[in-house]
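Read the single chain below, which is given as structure tokens and is the form predicted alone.
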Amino acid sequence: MSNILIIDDDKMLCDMLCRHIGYMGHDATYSLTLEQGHKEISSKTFDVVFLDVRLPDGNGLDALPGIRKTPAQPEVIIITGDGDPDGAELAIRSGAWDYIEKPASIEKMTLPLVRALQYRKEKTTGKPAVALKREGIVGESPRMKACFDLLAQAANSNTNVLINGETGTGKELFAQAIHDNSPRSNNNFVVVDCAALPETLVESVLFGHIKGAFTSADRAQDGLIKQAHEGTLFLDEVGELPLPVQKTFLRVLQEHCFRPVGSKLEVESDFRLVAATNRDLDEMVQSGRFRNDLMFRLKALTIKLPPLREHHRDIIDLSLYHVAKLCERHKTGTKGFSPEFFEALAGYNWPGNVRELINALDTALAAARHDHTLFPRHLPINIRIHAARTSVSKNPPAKDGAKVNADSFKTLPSLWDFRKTAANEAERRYLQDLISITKYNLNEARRISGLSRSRLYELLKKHKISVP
């Protein structure tokens, strides 16, 4: 039996739906306002929520993302008497299961319910979740967790993937993780930097050439597409691919065969394609700079990576991870962090995203040298200036000369909480790496870690790491 919530101000509709859902063998309840609906969701677990758009105390579409982010992550079916195409698009983009315009038959309203419940059942009874190999990818915020779900989905399929995101968000790391978690992981991961391809040699680089194909071709050479046979071909900055090559590559993508430069024979390559770009391909299609048919081929599955400014809560985890890596690389001792150091990082906008953060941490370590603790003064000057300007604009001097209120520092955790969180995260990552390296061989995991069988199982359960 599943739990269903209906949030709609039409009591007659709510009563009718509740009765019908009861006949289907499920438990249904309703709320006539958003406030009542939120109270129900916070006190009880629901599998599916029917949600009206126009409610007495708010807009259902505005509430939809928050409902989807609750721990139960219920599927949401929008039901509205004021349907419009833009609202339907917004609903689907926000994670709605379906969008139904009222008045509608009871069958039309309950069929999506049946499908949503079937989907949830198959998700819970499917293969157990396993730890993803995601070397260098750090984050536990809701935005990043959504990306990890798509990463797992991409790794378990052979479909083309387009990774979209600003410069420095980690597109190549995600592409590598898709490859590392896929059945092709034992074969080549071939990177093609489309922005760096020489226009006169682009076909030779991609497709290879035979001896004598052109003046400097003193021997035959396989192209990058051939090297990716049975592996993964990663087209980085695919938006920079020249238009003539786009047409040729479209056929390669469809047929998985091509003709090396100067050859009369075609060569096959069973590659899996992952592409990445920081450009808006839809806008490029509109302006005639990118082929529409190729774009649709590329984005069979799309992963949009958020800029760092949209998942600030991951900054501490990212800093801990990369400072440890940088200390290991530079062979320096481990460093501590002052609370003000993290405050300066969290207050910055990071236009260069994670890549800029790593460079800033590297600069801080170089400035700190033999210092044991990182302070804001170790950071690049532009970040320190931003922190200083922000503090002035947010905390103007009080007219009566009173001290500035310290509310702005309340978001920083206590040192005890910070240490506990950091230790918990380190423990979880160690276990994930341990299980991955040992290929789920628990005896080997126990030998390496020095843990007893019961303690190992206890920690795996604590961190929700499933073992097939």
Second form
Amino acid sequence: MSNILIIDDDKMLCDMLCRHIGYMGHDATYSLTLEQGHKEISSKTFDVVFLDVRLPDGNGLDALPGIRKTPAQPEVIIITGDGDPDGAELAIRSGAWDYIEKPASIEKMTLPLVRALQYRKEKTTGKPAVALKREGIVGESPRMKACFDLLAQAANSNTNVLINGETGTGKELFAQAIHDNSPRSNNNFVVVDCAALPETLVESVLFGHIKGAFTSADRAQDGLIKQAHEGTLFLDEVGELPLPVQKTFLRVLQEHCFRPVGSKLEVESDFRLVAATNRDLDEMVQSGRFRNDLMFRLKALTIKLPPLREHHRDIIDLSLYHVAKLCERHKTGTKGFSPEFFEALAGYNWPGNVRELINALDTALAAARHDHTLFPRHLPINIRIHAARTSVSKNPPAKDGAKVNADSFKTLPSLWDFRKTAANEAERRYLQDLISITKYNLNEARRISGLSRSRLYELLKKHKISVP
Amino acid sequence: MNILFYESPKDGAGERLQREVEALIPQEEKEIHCSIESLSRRLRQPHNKLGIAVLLTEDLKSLSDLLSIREVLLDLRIILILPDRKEATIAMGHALHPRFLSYADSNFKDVAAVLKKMIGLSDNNNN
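Got the form predicted alone; any chance of the form predicted in complex with the partner chain too?
First the chain shown before, then all remaining chains and molecules of the complex.
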């Protein structure tokens, strides 16, 4: 039995709807004003709220978001005598389940109720009983959590999934996680790298071929679609699939039947499709490079993975996870992190996303070798430069720093002089850090810097850095 | 970018494979490992410069060996050459998530064509 609340100033309608909902086996109650409705909602848990728009003490559409945000998150069905398209759009955008114009038959009012209750029941029972297996996928930010919800939804269904995201965001890991959490996890997860397949090979690789189908086909071979039978077919970089193959593949997707190259017989394959791309498929459809019908088939459920720069707060968790993994792989002891190391990571915009972060951490571990703590110095030079530039732009010179006037141009040094001074200063700072990190161990300093003994002494002398 | 090869020294297929790809990759960008120990050791060192691995398995044992170091292989784009075309062998092969699958009894022209395209893509990404 579910609890239903009706907020409407039409008492006759409320009585009739309550009676009917009672016949359906649910408990219904009503309020004639918004204020009274809010009191009901705060004192009792409701599954569905019928909400009028024009109420004596306010507008139902204004109250809708607040009602949706209450702990029970009831589904809200808007009922109004003044229906208009803008109001309907606003209602749906604000999270309403449906928008019904009065007068309406009792069936028209109760059908959305039945559906809303069915949805809530499935939402509650459909939640995975066990934690998601998500090997290698790290993140607690709201953006990533939203992706995990979709991942769980994808794993519990058999629908086609499109994973969209920039290079390095972890599209393949998500595809693998969908497979691992699905009922197909005991069967093959078959990767098709659409970008790596030459056009001449695509069809025989996907559909297979019979003996003699072409010059080098000296034996029959199953294609990847067949090999994905009862498992998952992962089409990576699906945007690169040639147009003629897109047409054939659309039919395969609809019928799960295809003909191997050279064969007259159809072959069946019960595969589940997950596709991924870093391209904008809508734009590709517009420019005629991707089939509209195939795109809609692929987009049954879309997971948009955020670039790392949009979930910066996950950088620390990602770093801890991957450094531990890399240390285990390299069989080195675990490392500590200096706060500045994380600051440098957080200050960078990561165009190559998580993959670039992992590579940077790998480089840092190689540079740190026997050191126990990771410092910004261990990071690749481009990230350190970015951190340095950012710190400068955050602290602009106080005196006339923002103004560039005619006099500034007169006092600006030549590029050659500027470069020489900057290089000299960078060299001095590097050597100071080097000596400090190595605790005056010159052999270690030579190893890290790659300098010969004489050159190292020469530079230390030049910058007046004394070694005890 | 360096290309990593794994093949058994006693396997004739390895020589055929090298002949087929020799025009694609300069010698200095090739790393060939002939034992699973050597391959495993290499992959446990930093390998940012490695992008693609061509793994030629001559029998089920060498395929099982690769599966035992699966975790360190998954960072690479793998072209896997299987020892036979049996369903069970293919299923084992897919556990390595190969970007392309071929077979030891083939002429490796398909491997060369895919490798060429992969190298081109990597070069474009690096530029």
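Definition used throughout: the rigid core is the maximal C-alpha set that superposes within 1.5 Å between two forms. Predicted model, so just to flag it, every value in this text is computed and none were measured. Residue numbers count along the first chain shown, from 1.
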| item | value |
| --- | --- |
| Displaced residue check between the two forms: residue 193, CA, 2 Å or over, core reference | no |
| Core superposition between the two forms, C-alpha change of residue 116 at least 2 Å | yes |
| Is_shifted residue 139 between the two forms (CA, 2 Å cut-off, rigid core) | no |
| Displacement in Å of the C-alpha of residue 73 between the two forms, rigid core kept as reference | 7.3 |
| Rigid-core-fitted C-alpha displacement of residue 88 between the two forms (angstrom) | 8.6 |
